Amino acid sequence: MIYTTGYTANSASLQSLLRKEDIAIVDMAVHASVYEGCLLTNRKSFPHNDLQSLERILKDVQGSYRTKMIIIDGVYSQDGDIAPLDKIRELANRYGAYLMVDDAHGIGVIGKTGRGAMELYSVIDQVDFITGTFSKTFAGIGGYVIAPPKVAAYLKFQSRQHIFSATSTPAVAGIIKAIELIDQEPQWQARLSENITYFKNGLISLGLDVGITGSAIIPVKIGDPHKTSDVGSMLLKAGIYTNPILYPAVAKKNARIRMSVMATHTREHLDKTLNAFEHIKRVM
């Protein structure tokens, strides 16, 4: 099922699938589009990647709702860390819950053949609903939901955001080629992996906090929002574009500079950025 944005792939599908008789059980770090998708249903959130809290909620809601759905990201957009999908799938099976995984940041980056976090944990054929976007790895616009055929047909006719929205432009056809290139040109994923390792290790050697990222999303955690804004400005003046991430996107104490490494970044690009961070750390 194709939507015109990745945001609506989550929000529209969840609003169609989950109602007042159901419950969504979501990781606190999921994308804002998931939270919007849960406005018409019951929702409980568990601390990020906290499996004990997830299991406690699953126990508490047993027998109380028509449908239970666990909703998580494969790779989380702010910390770049990966969900323990094998263990979450096991909990979903044990307590009779569906599992939805948004792997927008994992596809093309994680897994032996670029199938994302689900391939990494060998659960790609065990996830009930897979969502994602064409605006990351595939460099386009749009979103998708992978679901059983009857569910996809249901969404096609019941998602108002799909029925009453403009269709995608012909340029979306380029995404088909981008998907094919994941298999045809695996060297890009290999080069991306090398760049991630090089850049992350460089930041760590400078004494910077990159958290527990396991993907192309690499944060430099600063904490103070004012200092984070200053660092973002200094990097921009040095010719380096980054995203200063502040509240409410993250907690006030967790402000950070968020970066995404690409396969097309050269060592010169990465070294320029590392040198800029070294200079900023020295003068601040």
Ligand SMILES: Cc1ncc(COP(=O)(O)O)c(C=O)c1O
Given for the second form:
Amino acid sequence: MIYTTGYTANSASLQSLLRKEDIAIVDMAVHASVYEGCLLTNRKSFPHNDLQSLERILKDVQGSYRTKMIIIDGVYSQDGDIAPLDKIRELANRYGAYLMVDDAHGIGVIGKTGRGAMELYSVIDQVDFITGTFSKTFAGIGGYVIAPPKVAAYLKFQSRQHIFSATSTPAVAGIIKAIELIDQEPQWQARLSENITYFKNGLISLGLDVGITGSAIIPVKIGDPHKTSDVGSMLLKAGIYTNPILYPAVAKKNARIRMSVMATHTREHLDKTLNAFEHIKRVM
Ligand SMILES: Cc1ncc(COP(=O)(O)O)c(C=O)c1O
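Can you switch from the form predicted alone and show the form predicted together with the ligand instead?
Every component of the complex follows; first up is the chain already shown.
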């Protein structure tokens, strides 16, 4: 099922699937669109990747709701870390919950053939609902939900955001080619992987805190929001576009510069950025 954005894929599908009798159990770090999708249902959140808390909630809600759905990201958008999908699937099975994975940042990047965090953990056939976006690896605009055919048909008739709003333009068909290229030209994924390793190691050797990223999202954690904005401006002046991430996207004390490494970045690009960070570290 195609939606006009990844945001709508999450918000519309969840609003259609989960109601007052149901409960969404979400990792605290999921994307804002998931939170919006849960507005018509009950919601409990567990601390990021904390499996004990997740299990506690699953135990607490046993027998109380019609449908339980665990909702997580495959790759988290601010830290770039990957969810322990195998363990979460196991918990979902044990307590009879559905599992929805938003792999917006995993598809095309993670897994042997680019099939995302689900491929990395060999659970591709065990995720009930996969959602994602065309705005990252596929370099387009749009979003999708992968679900059994009957559920996809139900979403088509139940999603107000789909029925009462313009649909995707024919240009979205270009995404089909982008999907084919992931299989046909694996060298891009390999090159991305090399770039990620090179850039991440470079930042670490400068003594910068990149956290626990396992993907193309590389944060440089600074903490103070004012300092983070200043670093963003200095990088921009040096000709480098990054995303300074501040509250409410992250907690107030967790401000960071967030970067996304691409396969088309050259060594020159990456070195220029590393040199800029080195300079900023020296003068700040
Ligand atoms: C994890 C995650 N899901 C969904 C989205 C929304 O996708 P889109 O930009 O296509 O609306 C984003 C960010 O853009 C994201 O980081």
